[in-house]
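Here you get one chain, nothing else, as structure tokens; it is the form predicted on its own.
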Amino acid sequence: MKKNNKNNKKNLNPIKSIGSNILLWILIVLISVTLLEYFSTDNKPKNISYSEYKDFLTTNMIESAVIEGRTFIGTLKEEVLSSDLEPNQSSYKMFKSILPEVSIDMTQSWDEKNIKYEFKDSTPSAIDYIFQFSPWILILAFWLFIMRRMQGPGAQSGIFGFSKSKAKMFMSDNPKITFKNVAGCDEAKAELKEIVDFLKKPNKYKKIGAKIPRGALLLGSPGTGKTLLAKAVSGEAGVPFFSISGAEFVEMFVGVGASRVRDLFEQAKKNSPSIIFIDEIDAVGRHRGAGLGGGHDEREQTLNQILVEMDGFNSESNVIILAATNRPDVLDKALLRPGRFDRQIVVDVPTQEGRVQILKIHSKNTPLSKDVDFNVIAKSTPGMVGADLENLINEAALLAARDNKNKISMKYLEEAKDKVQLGVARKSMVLNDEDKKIIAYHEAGHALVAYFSKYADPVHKITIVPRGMALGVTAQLPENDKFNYSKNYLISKLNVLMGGRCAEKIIFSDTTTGAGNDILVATDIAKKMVCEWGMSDKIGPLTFGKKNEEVFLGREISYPKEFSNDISKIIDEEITTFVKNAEKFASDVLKKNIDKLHAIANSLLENETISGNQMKDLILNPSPSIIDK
């Protein structure tokens, strides 16, 4: 059956092209006829008055005539045309005049003048109708052409094709993406392999009475590989794969979204076993009842139709629906109940080993030098997802090509990593000596406090070269992947954030706007420690203040106050205490190690960038001379 469907689809394309060519030639002919009709003056009779006709008849100037109804179409004699005529009579051979009536006396006068005449039926022929209505036909054809173009290149044919699904169908003969092309999410792959096995061997599960999940929802941060996993499922199973974005369901016309959902599921059932993949399903799957009026909008109709179609699947359909989102908190609960999206598969940020495998996959077709060690790169890129690592490899390749190199070395990978993590170095930004000195001491303050904070992440690199939006950067990298954060770790983070500002106060007896982002981040961390994570001894293990819920999610627009004014005052005091204590700690560390602060700052002014190991050498031996120039 599948082969026949493919052959039919292939045969339809020539028919469509032939139909399009015929339509094109008809339009060309109509345009040509219309232009000839309106602009050709050679054979068109000249309209004259009845008085002029009588003059021609009296002076015996008419040779022949055709009478259609009361219309007299006459032809002038050749000898008359060659003689001197009035200027307005010399530009035409044929003329046309409307007679008051056609009588026997009139025909006798034509006979007397030896005029050859004949009568024709005044009913217009088919060609006359074409000539008459060709402008309107052209206008209609042009309107149809515009309507089809407005539907986009992927739209179905026909004027009402916008109600059809815009899902792209990928067949098994397309270039395959399999689980070999996916790394860093082994648990998610294991869950999806069961779905693949069902699509390949459905009877194995039916015999034992097992039911495959109707749908699987892929959850994860942007770039973790949710779409790639769905394509891998299709490639492994070798079945038709219908891919569509949630935003493509909703249009300006009422009911189009629901119509497209029906059409999509109908196509999937016809091609079963098959897979439907809806990317960014939160575009149509948000909580119902959104808006101040709680109205039933177009998006809700589309969601309702999806819910109905997923319930309508029978056990024989063999259609699996996959969906991806990075906002599971906004999805309607009806989507997540058993019988619809039975499984919620988390596609998490890859671990260090996962990052190594991802880097190997993306560098498969890239020439690498022998000094490349992906373990080093993976260790220094915590939190990066598959899309980030792919971009890192691409940036390294661009940097190597810029230097006319044939292979990517470790140098280019490190440079690309800094570019992705810290931002593009703005070497063209010229800073005066005073600004450079302030930035150097600011970054040295961060680094020194990080070194003396027991639970802080190690310093990886310090630079006073402006990168991205920052004038200087102190990069810290954890020794291992972190999935949980302790109170001591967060306090150390506050200490480091206050280090730059304290260094400015100690050295220059002043502060600058450079610490603005540090203060913002520190305040946010302290607020979460008190209000969300229960890390305040005075407040205890309580949560205060709901997260902001937007009206468009279908939540309430106002909330009752959950705590008293006294508690609010204590919360403010505790947030201030955390930040103030961090400032005091940073200030004490810098004052006790002022010589080390000077050494790091001077080295930064001399070299612009130093590594974490170079910083340690400076702290153990406060002399900038050990820094390699």
Given for the second form:
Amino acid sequence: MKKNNKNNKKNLNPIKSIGSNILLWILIVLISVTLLEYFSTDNKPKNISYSEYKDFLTTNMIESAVIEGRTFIGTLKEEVLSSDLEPNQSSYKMFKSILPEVSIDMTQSWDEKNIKYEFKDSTPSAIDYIFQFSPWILILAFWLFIMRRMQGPGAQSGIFGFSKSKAKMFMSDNPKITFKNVAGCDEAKAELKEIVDFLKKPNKYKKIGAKIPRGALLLGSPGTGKTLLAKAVSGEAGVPFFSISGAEFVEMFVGVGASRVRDLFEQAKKNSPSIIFIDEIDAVGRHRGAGLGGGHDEREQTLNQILVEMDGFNSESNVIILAATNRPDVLDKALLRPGRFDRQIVVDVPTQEGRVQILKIHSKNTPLSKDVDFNVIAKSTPGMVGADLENLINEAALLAARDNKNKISMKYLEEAKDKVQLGVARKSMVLNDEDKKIIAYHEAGHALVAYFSKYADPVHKITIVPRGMALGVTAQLPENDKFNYSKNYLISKLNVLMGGRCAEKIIFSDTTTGAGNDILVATDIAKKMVCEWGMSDKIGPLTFGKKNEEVFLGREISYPKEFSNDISKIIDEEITTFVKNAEKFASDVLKKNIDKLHAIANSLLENETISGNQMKDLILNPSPSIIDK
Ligand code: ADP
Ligand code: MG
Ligand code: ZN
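If the structure you just shared is the form predicted on its own, then what does the corresponding form predicted in complex with adenosine-5'-diphosphate (ADP) look like?
Following is the full complex, with the preceding chain placed first.
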């Protein structure tokens, strides 16, 4: 079957173009013949009724006849045609009528009238056949046309191409991406280098009885460089590299996915040693039985086929399968079993040093002015991944170009960073003075509480320029990358979140909707502190309620409440206590330092944006002149 497909694929192209021409001609001929047939009545027998035929017979007007089956095709006598007596009948020479039966009586009556008659087989002519089938031919032609259309100009050739794997094969010298193009994630690189080494010198490993790993799964947040790493492997390995995305397995026909998998693995085995890379494998690798559409769906079959193929490999195959995903939590457990993707390589969010390297790589072709210090940028961009940093450099270049600069200076990098982190500044959004004042006090409240909370991240910048969805922003940045959060840190975070609303309450004795998001975030943190992280003294280190982050409502379609009503009451109380305490802390701090709150808010109203250091100055010596009315 597969062999046939292959041949078809090769030959189909020339045949197809000729074939489509022939098809076109057949269509034209068919249509014109139909039209001719339709309009020409000259030498065609006219259909008449049986009673008319009997009239002709009794009045002795029939010269000769041909009988095909039960059809009587008669020719009228010359005299009848030339006579003026029957003008309406003279418009035709031949007629045809269906007889009830052809019996001896009938032939006798024809003999009586001296009609010359003969019998013919009623086999339809070739033309008749064509007419009979013409609607089908038309439908077939139309279908072929649609099929071709659906596949698009760049698609696999012909209707037989759909089950072919769409994997793109890269030879080692094709893409010029190597490990040098990937910065940071050194552990991942080291693991992959080992795999490349397996493929280059398999004997070295076989000699001491080491088994070559079958598959490695790259795990990491979006944009951390998983796809890039896989490409780098193909660049380094010097073996054929088949790359396909999980979503490409599943297409319009049922069963295509599985056959694509089969084809892909077959090709890889034929070209071994080789690498198969399945990007975004979660598209097919979700645990089976998930989804609302019933169990046995297309995706599941595809996944089963992948599992079967991976088991079918032996150590002689020399094929290594790489896969990438940012949702390892939804993957089917069978994929992660030893013997399949037995190596799991975590591609981490880059560290500060990693971010510097990534920035350097992506600014290789951009002119930078002398004041640019990537260490500063890297320090203030924790959590940003490779894709974000690449975007940051590009945004800075765009901003510089807009100002007709030919070098990127630090100013543009900072601006680009704000844009990427906080959203685009909406300078055109006009706020009235009252709103501005509320926002200024709200942000000043956040900032001041942050300053007085021992464990909170230092304030980096405060602004009342609306950015993205926020009307104002108080940006805090950790001094170092954080991987783990202490209870004290989280409590400080709650304090800071409450600072905005408290400032509004103290100054305006009113509350606004602006604090909605703060409250949402605070509630979420408090809930997790109690239910997930065991930070409540009353309840202790217990987990309540499973995380329900299933995209496809797979495993956890519903959960019985697994704790008593008493506990549930305590949980609610504890969550409330965390938030209420934070509110009290924030309120106290602001009331005690109300002069400083006025100072920061007024400075914000004046300057729109102030930095963390400027804020510190204002707090340390709030000049009496700007203390408010
Ligand atoms: P994903 O992990 O989502 O597959 P990609 O590999 O597609 O991420 O990364 C997107 C882009 O981000 C890459 O094309 C690359 O330019 C950039 N990038 C990501 N991580 C790195 C890195 N560690 N070093 C250099 N560039 C990176
Ligand atoms: Mg990717
Ligand atoms: Zn706020």
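Numbering follows the first chain given and starts at 1. So that the term is clear: the rigid core is the largest set of C-alpha atoms that superpose within 1.5 Å between two forms. Keep in mind the model is a prediction, meaning the values are calculated, not measured.
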Quiz item: Fitting the rigid core first, would the Cα of A475 be found 2 Å or more away between these two forms?
Solution: no
Quiz item: Cα of P100 displaced 2 Å or more between these two forms, core superposed?
Solution: yes
Self-check item: Core-aligned CA displacement of A141 at least 2 Å between these two forms
Solution: yes
